[in-house]
Structure formats: structure tokens, C-alpha cells
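Next up is one chain by itself, shown in C-alpha cells, the form predicted alone.
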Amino acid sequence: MKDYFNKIDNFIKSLDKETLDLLDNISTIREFKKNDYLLKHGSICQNSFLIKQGTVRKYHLFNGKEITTQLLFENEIAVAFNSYTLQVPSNEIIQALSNTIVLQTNYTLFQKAKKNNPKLLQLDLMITEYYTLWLENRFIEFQTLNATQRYLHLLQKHHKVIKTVPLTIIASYLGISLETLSRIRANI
């Protein structure tokens, strides 16, 4: 995954000035305070959010319970993929877990820009491929790793997670109860 992210990063760094200016014109820097919503349930995801600083989570509600599906950190993109792609109301919620700065790119403007710029079309495809790889890895983790292994894997990838994300959210992300997470933490 990291290799593919580096591939995207190198591609962006290789973009010509015209393409970079085009991206700059359709994007804005936004700041969100801790617990602010980047996207609320039922809203249409009209922006993608490249996290420049901070931590964000994606979650949905199931039987009144918050189920965290993704934790996102610096240089990752937060988007409710189904809502963004189909421009339909979102079942997901995107929330800042800390004071967060993002580069917000408007969906409609990006769609228009990529029609006239093959490099943006290629970037869009690369980001979609990255997200697909992430989903596949997450699915495999849930199928092959036990709760302790998933926790250790999360710590390995994002060691700051314990300092920035409440344990209830970490437990939800790992698909375990808070009590199970407490036992895991006590045993390592």
C-alpha cells in the first residue's frame, strides 16, 4: 500500500504547472475543529478532503450505534465513496477527531476539470485504485487476523492513534467491544 501511495505522490509531484494550477483553482483549504462534521448523514458528498493535518473518522449508524469504518490521517483522502461517486445522500458520516486542516476539492469542478485534462483523469483512477487496495486489505485483515493482531497492525501503521483517537472509536474500528480492547491492551 505504501508503495502505491508513493506512486501517487510522485505522480502529483510530476504534474505540470497548468494541471497544478487547475487543481489549485478547484480546491480550498478548510479548517475543522475537533468533533466538527465534514459530512453529515443524509448529505450528498460534494467534496473530497485531503487531510493536511489532523485525524478524521468515517462512520455510519447501525441500530443507534456508531460503527467506525475508517480512520484517516495526514495525506489521506476522506470521502464517502458511494455518495461522492453517485451523488446520492450519504449513509456515512465524516467527522474530525482533532483540529483538522484539509484541502477540499469540489466534486463537480473536479469532474469538469478531468474531462479536459487526461492527467487528472489518471490521478482520479490512481486514487480509486488506492482506495480499492485499501478496502481489499481491510477485508483480508478482518478475515485473517484476530483482534489482537488487528490492534497491533493498527499501532504499527499509525502509532499516534492511541494519543489522538478515543478508545471507543478504536474498538469500533477494529470490530470489537471496548472491554475486549481493554483486555488486549492489558496483555501487551
Second form
Protein chains: 2
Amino acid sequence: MKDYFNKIDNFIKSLDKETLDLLDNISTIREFKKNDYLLKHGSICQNSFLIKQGTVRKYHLFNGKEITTQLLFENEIAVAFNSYTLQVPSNEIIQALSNTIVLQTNYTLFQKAKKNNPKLLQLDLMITEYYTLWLENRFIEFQTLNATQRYLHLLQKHHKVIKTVPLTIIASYLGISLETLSRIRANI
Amino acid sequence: MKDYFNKIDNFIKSLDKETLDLLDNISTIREFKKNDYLLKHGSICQNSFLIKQGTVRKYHLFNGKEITTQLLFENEIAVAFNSYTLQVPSNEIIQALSNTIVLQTNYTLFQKAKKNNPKLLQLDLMITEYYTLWLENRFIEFQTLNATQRYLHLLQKHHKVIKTVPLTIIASYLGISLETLSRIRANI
DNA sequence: CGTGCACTTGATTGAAGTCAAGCGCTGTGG
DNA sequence: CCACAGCGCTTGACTTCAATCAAGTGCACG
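Condition change, the form predicted alone to the form predicted together with the DNA:
Once more the chain from above appears, this time first in line as the rest of the complex follows.
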């Protein structure tokens, strides 16, 4: 996983100037304030967001409750995968958890760029594979670990998270109630 | 989802002869008997398996219990994604649930073929995206539906399944115990 | 004909959810 | 400058869904 992240990084660094320029042309820097939405419910996800600075979450609503599906940090890419891939209205919402700077890349322009440049196709594939590896892992965690183990695992991976992200959001990311998370923390 | 499957299908049909020949050269038909392993625990997944006939499952072991991660039918592609993508030993096991005929495509040869043929890169991306869409859906089901709802949903999607696949496997696919599944079925 | 597999049914347990109350900040308006 | 509203979190009591343990049934087939 970590290795694969580096592989992508190296791949990007190895890209020729022409390809990098192409990418540059279809990307723009944008800033979001804490609690701003990068993508609202019902909109089509027409951009991917490479986070340069800040923290972001993806979530959806179910029975009036927020279910956090992903927490994202610097150098990670936030995208509502279903909406982005199928270009349909999104159930997922993307929100800044802090003031955030992103590099935004437009879907349609990226699709066009990929047509003429196999390197970008390959990049897209690698990024998608990386997300899928992450998602498989997360799913397996849910199938095999209990609430406490999932919390400890999150702590271990992203202990910085806990300091900035409200417990309500962490609980919903772990698929447990706020009260349960509170009790888990009380028992160290 | 369904639409995207058709999109891939159409894309394959639209491929030029050269590309199709290339694919043909790196693929072979293989047959497996019921209960045979297409991929064993600890092996590297060096092939993808397009199922031409039969039923297949993917599962892994946790605390001595089998956890079924995917059930696959005709025209679907079975692959241990983590092992295949990273070319590392697999935790997932792929097993035939009936006598099965597959079109097997070698990882390394496919990687080489993709280098010279962007169409194949694009195909790989589409197939990966399709798997990811499926996986996201499955994960959301686990987060939002209870055991009964998940069973009903499976019935609705694959009612044929229920007739051939043992309940033990269905239960582990639904993330519940055999007993619970039995009780759910008793309550219609 | 009996051994084992697939499934059912019953009794009990346990992990986490829900409902409810309360605490301690922070910040805002009177 | 205090007062109180609201948010973020904790704690307690109770409930619920599904797991586990334990028998038992019925069928297949060697």
C-alpha cells in the first residue's frame, strides 16, 4: 500500500515535461474554508481534489445520520468515486475539516487529456488501483475487527487525526456510535 | 453499475482486430472441477479469470473462519485484487463452486501488452473501476443494512445463487453466522 | 445401514445501539 | 461582565441484534 503510494509518486516525478504541462493546464489551485463543501449532495463530481494542505472528509447521509466514508490528508486525492466515474449526481458529500488548499482537476478535461496521452491513462489506473486497495483494506477491517480494534488501528495509522477531528466524525468513520467511541476511549 | 458493465462490453466489441488478437495471445481457456482452487492461499495471483461458465467464490480465512468476499458468475472477472495488483502472496483464495470454464489472462503478459496498446490500458482501467464501484456498493450495504435486509438484497440481485450455493457460504458472504441466516430464512 | 454434511431450532450471551441526563467549555448578546 | 445557549464529550440504564453453544433432523451416498 505505502509502497504503491511511492510508486505513483515516482511515476509522476518521471513524467516528461509535455505530460506535466498537460496536467497543469487542466488543474487549478483552490482554497476552502473549514466546513466548506468541495462537493454537495446531488451534484455531479466534476473534479478530483488533490489535497495540498488541510483535512477533508467524505460522507453520506443515511436515516438522517452522517456516515463518514473517508478521511483525507495532504497528498491524498478526494473524489466521490461513484459520481466521478459515472458522472451522476452524488450521494457522497465532500467537506473541508480545516482550511484547505487543493489542486483541482476537471473530469472532462482529464478524460480528453487521457485520450492523447497513455501516460495519463496509466496514472489514472494507478490512482484508481490505490483507492481500491485502500477500500478493500477498510472493508476487511470491518469484517474482522471489533470497534475497539478498529479505533486502535486508526490511532496507530493517523494519531494526528484524533487531535483535530471531532469524535462524532471519528465515530461515524469507525461505524460506531459516539457513545461507544467515548466508552472505548475511557477504557484506554 | 449495470450500465457500466454494458459500457465495458461495448468497448470490447469495438476493439480492432489487432488488439483482440493481442488479448487472445495472452489468454487461455481453462477448466476447473467443483471445489478446485483457481488461486491458493499464499500464492501470487498471476492471472485474472473471466468466467465463461460456472460459479466461483473468493474468500479468506480469519480466526479459522472462512469469510467469503465475493461470489462470481458468468462474464465476471475473478481476481485477488491485492495480490494481483501488487504481485504479492495472496490472503484471498479463489475457488470453483461448480465445474467451471474460465478464460485466464496472465498478469505479466497483460502488463506488457498494455505498454504498447493504450486500448488495453483503458480496458484495464474500466474493469478496475467496475470492481471499485461494486466494492463501494457492497461496503455501503454493510454500513446501512441489517442482516435481513442484506439477505433480501442478495436474493433480489442473484436469486439463482441461493439454489446452488450452500448456506454456509452465503452466510459468510453476508457477514453473519449460518444460524442467523437460517433464522432469517425461517421468517421468510 | 450408518456416517457425515447441510441445515434448523432453542437457550444463553455479548457487543454495541439507543435514550437520557449531565458536565465543562466557548462565545455571544443583554 | 455575567448569563445562558450550544457544542463536544461523558456516563448510566436499558434494549436489541446477532453470535455462540448445543442438540437435533433429514438426506445423500459409500
